[in-house]
Structure formats: C-alpha cells, structure tokens
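The chain below stands alone, shown as structure tokens; this is the form predicted on its own.
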Amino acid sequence: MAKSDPFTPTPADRFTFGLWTVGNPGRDPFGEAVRPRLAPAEIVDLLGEAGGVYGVNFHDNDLIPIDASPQETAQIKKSFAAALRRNKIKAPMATTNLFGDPVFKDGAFTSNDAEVRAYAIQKTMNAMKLGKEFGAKTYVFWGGREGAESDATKDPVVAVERFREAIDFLCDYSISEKMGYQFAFEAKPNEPRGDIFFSVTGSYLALIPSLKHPDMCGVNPEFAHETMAGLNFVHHVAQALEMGKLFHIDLNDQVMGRFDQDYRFGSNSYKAAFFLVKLLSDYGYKGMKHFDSHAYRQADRKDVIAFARGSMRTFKILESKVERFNKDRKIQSLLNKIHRENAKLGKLTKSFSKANAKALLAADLNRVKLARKPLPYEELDQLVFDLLMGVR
C-alpha cells in the first residue's frame, strides 16, 4: 500500500487486533483448522507486516496455554515482549478466557458451584497480573458462559448478585495492587449459551451504578453482538457514549439473525458501519478501535494480512466519508430544516419549575400545524447512499 494513500493507517489511529483474531486458524464447528497455528510472537510479526497497527490484545490463554509450565511461560513471555518491541506494537487490553475450558461449562462468576466461582476469580486475578506485565490499561469481561439453556437450572437474580460480587472483588484487587485498570463489560445475547446474562450493552449500563466502584467500570460493545439479535448497534454505542461509559469497542461485521460471524469490519453492513464511524468521530471517541474479527476460512497468511489491512482501511475510508457528510452543503441544509430549535420553548422544557410549567401549559402548540411540517427523510437518506456509493 503506497505511503501517499490517504487511507494508510498509522499507530495514531489506535487500531488494535487480538491474538485470537489474526491468529485464528480457520477452525469452525464443522471443520478443522486450515491455517497453521501461530505462536504469539509470530502473530505480532504478522501485524507488524500489515503495518500501522497500534496494539495487540490477548486473553490469558491466547498468550500462555492453560497448562504451560513455568519454564514454557517464561519463554513465551520473553518472545512476546521481544516481538512487541521489534514491531513497535503495544498491548493495551487484556481479558480472561472464562469460557473455553470444561470447568466453565456452566459459567464462571455465575456458576452454581462455589469452587468454580472462586477459581474463575483466581484465574482472573492471575490474568490481570499478566496483562499489567505487558502494559494493559483496559480489562474486558465477556461472560460467554454466564447464562443458561433452561431457567430451571439457575436463579437469574442470584446470577446477577454473583456477577456483581466478583466484579466488586476484582475492582478492589486492582486498586489494592495499584494496577490502574478500567473494566469494560461486553454483552452478547446468545451463543455459546442458549441465553447469556447481560444480553445487551444496556444491561451492563444498568448494572454499573450498582457496583462498588462504578467510576472504573464501563462497556465494550461489539458490533456483531447487538446486530445478530436484530438490534441497532449504533444506538447502543450512543447510549454508552452519552453516559461516558464507552471504554473500548469491538469492530467487526455480522448478518442479522446468523451465528456470531465476526466478519471483517464493513464487509457487509456498509451503512451501519458508516453511522458508527460517524458517531465515534462526531463525539470525539479517543479510545482503542479493536477489530474483533476473523479472516475468511479460505484465507492463507497473505490474505490474513489483507484482512488486517482491509479492516483498518475501511475505517479510514468511512472517516473520510463522515468528513464529506459533515461538509456537504445540501445534506447540512436538509439537516438544518429538519432540526428545528425554539430557544424560548427549549428554555421552558430544559428544567422544571412552577413558572416553566405554567408557561408551557399556556404555550400555543397546535398539533395539526406541527404535523404539517415537512421531514424530507427520504431525500436525506438517498444522499447518504449516493455519498457512500461514491457518486456524490
């Protein structure tokens, strides 16, 4: 990719990938791996070859196998650290695999077994230390097994209580060890469980105020997760932004109603991807932009690099489209017609007082006249299409 290309990423863009994303060997429930499994250091080198990558994120067992010996652990850490230095790549986020091992077959923090719950917290404590060793500042929690197939098996109220207790404990642990983490919760409606607790981003936004340390807790929404349930991902991210709780974000793509596909960002949902980038750009999101996606199963190493480059390039292209949208005279003219402010009424409704309530009750607001005001949404939406298709 030519250096003069305006869509060439740089570390300043804060694009990140996971060891589990570009390192995915292409295995699925119906077929074995089609690419060789790469060591963590080799994955970092691949991202270095892709160019422009800011960081690489990891689950504890992406980096260190769950049964690794102390000697193996030390060697892996040494090789990984050398690869990070060699490629000038950071490790800004870490997380714990609380879903892969058989011990978590019925959950981790919400398991019905007290010993499993204790092990899950212990495993997370060790994983937090591992993340901090490589400079991670954000710690993500995805409760992939925190759920049920039958409501006869778990009390969902107790499950919420157990999850809260675990997070409160781990917040205190981070504070006591001066780790400086911010915690980010990732929601998903289903898969691999029949139903997962905290199924949408709003579920976690509702939980956070009840935590012992709400200020250090936010969310990590993933595009595919709300989308697979037929919901509008942009709206969920907007709520997190408005609340100051968007600590991290996972970018990928998804066909509505399908299994969790983890497609390359923007590969399917052009319009939704555009409005997501617009939201993040317009509201000045400065956090990491993490591509939690996988190359197609048909991809070889060269095509995996193309996948990584394409993920970043798509975001950059959509950023340029956002800039054009915000400067387009016709689009902005329509928006000005649509967004009709009234300073006098706005002052009345902004905050309650008896005087404001009295004035509002006396205001001349004719519903018939209001209903006649035009809203040229069709024209506006077509202009968005023209812009995205490159004919505007």
Ligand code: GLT
Contents of the next structure:
Amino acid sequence: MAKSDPFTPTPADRFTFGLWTVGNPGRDPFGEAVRPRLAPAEIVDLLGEAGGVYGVNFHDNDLIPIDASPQETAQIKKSFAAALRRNKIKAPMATTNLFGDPVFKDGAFTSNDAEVRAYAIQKTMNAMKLGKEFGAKTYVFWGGREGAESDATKDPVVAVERFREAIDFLCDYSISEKMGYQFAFEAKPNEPRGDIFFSVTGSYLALIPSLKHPDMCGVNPEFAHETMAGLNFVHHVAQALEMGKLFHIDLNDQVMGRFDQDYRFGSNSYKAAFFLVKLLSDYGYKGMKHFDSHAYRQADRKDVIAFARGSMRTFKILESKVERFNKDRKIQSLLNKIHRENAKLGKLTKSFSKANAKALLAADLNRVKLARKPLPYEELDQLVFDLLMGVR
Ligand code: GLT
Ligand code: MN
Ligand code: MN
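If the one shown is the form predicted on its own, what is the structure of the form predicted in complex with the ligand?
All chains and molecules follow, beginning with the one already shown.
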C-alpha cells in the first residue's frame, strides 16, 4: 500500500483482530479446515504483514491448548510474546473459551451442574491471569453456550441469577488481584444454542445495574448478532453509547436472518456500516475496534491478509464519508430544516414542574398544522446513496 494512501491504517486507529479470526482455518458444520492451523506467533506475524494493526485478542485456548503441558505452555507464551514485540502489536483484550469443550455442552455459568459452573469460574480466573500476563485491559464475556434448546431443561430466571453470581465473583476477583479489568458482555440471539440467554445488547444493559460492580461492566456488541435477529445494530450501539457502556465493539457483517456469517466488515451492509461508523465518530468512541470476522472459506494466506487490510480500509473509507456527510452543505441544510427546535417549548418539556405542566397544557399546538410540515427524507436518503457511491 502506498504511503500517501489516506486509508492506510495505523495503530492510532485502534484496530484489533483475534487469534481466532485471522487464524480461522475455515472449518464449518459441513466441511473440514481449508487453511493450515497457524501457531499464535504465526498469526501475529500475519497481522504484522497486514500492517497498521494495533492489537490481537485471544481466548485462553486460542493461545494455550486446553490440555497443554507446563513445558508447552511456557514455550507458546515465549514465542507469542516475542511475536508481539517483533510486530509491535499489543494484546488489549482477552476472553475465555467457555463453549468449545464438551464440558460446556449445557452452558458454563448457567449450567445446571454446580461442578460445571465452578469449573467455568475457575477456568475464567486462570484465563484472566493469562490475559494480564500480556497486558489485556478488557475482558470479554460471550456466553455462547448459555442457553437452551428446550425450556423444559432450565429455569431462565435462575439462569440470570447464576450468570450474575459468576460475574459478581469474577469482578471481585479482578479487584482483589488488582487486575484492573473492565468487563464487556457480548450478546447473541442464538447459535450455537437454540436460544441464548441475554439475546441482545439491551439484555446486558438491563443486567448491568443489578451487578455488584456495575461501573466496571459494559458491553461488546457485535454487528452480526443483532443483525441475525433482524434488528438494527446501530440503535443497540447507540443505547450503549448513551449509557457510557460501550467498552468494546465487534465489527463484521451479516445478511439478516442467516446463520452467523462473520463476514468482513462492510462487505454486505454498506449503509448500516456507514451509519455505524458515523455513530462511533460523531460520539468520539475511543475504544478498540475489533474485527470479529472470518475470511471467506476460499481464502488462502495471501487472501486472509487482503481480508484484514480490507476490514481496516473499509472502516477508514467510511470515516472519510462521514466527514463528507458532516460537511456537505446540502445535507446539512436539509438536516437543519428537519430538526426544528423551539427554545420556549424545549425549556417547558425538559423537566417537570407544576408551572411547566400548566404552561404546556395551555400551549397552542395544532396537530393538523404540525403534520403538514415537510420532511424531505427521500431527498436526504438519496444524497446518502450518492455520497456512498462516490458520485457526490
Ligand atoms: C466466537 C463468537 C464471537 C465472540 C468470541 C468471543 S468467540 O467466535 O462467534 O462473537 O466474540 O468469545
Ligand atoms: Mn464477537
Ligand atoms: Mn459472531
């Protein structure tokens, strides 16, 4: 990539990938791996080659296989640390694999078996220590197996209580060990379970105030997850932002209603991706932007690098489009027309007082006249299309 290319990423962009994303060998429920399994250090080298990457995130078992010996563990850690140094890449986020092993077939923190629940918490404590060894600051919780196929099997109220209990315990653990983690919860409606508890980002936003340490807890929404359920991802992220709870974000793409496709960010939903980038830019989101996606199954190593570069490039191109949108005179004048403020009424409805209520009841608000005011949304939306297609 040429130096002068304005869409060349730099570590200041805070783009991250996971060992499990660029390292994904392309296995699916119908077919075996199509790419060789890379060692963690090799994945970091691949990201180094892509260029401009800030960090690489990992599950405990992406780095250390679940049954690794102490010698193997030491060896892997050593070469991973060397690869991070060599490529000037950080490890800002860590998480626990609480879904792959058969022990978690009926959940981890919400399992019906107290021993499995204890093991899940213990595994997370060890994984939190591992994350700290590499400097991770954010700890993600994706409860992939926390769910059910049949509601005969679990009490969904008890599931919420068990999940809360585990998180309260782990928050205290982080605090008592001075780990300084912030926790970020990631929702998903289904897959791999028939239904997953805490199916949307809003579910976690509702849970957080009931936790023992709500301040250290936020969310990690993923584009594909709300989109799978036919919901507007941008609106979920907006609510998290408004609450000061957007601690992390998983960027990818997804066709509505399909299985979790984890496509390259922006590869399908240009418009939604644009409005997501706009939201993050307009509200000054400073956290990590993690590409939680997989290259197409046809990709070889070279194409996986193209996939990583493409993810970052798309984000930066959309950022430049946001800048254009915000500077575009026509668009801005339309927006000014649409947003009709009224200082006097705004004051009245801002907060309740007996006097405000009385004045509001007396206000002359003619619904027929109000309904007649123009809303040129067709014109506005077409300008967005023109802008995104590069003819504006
Ligand atoms: C898994 C899942 C992702 C989560 C990861 C974190 S693992 O790949 O599909 O959405 O973010 O556990
Ligand atoms: Mn994710
Ligand atoms: Mn996903």
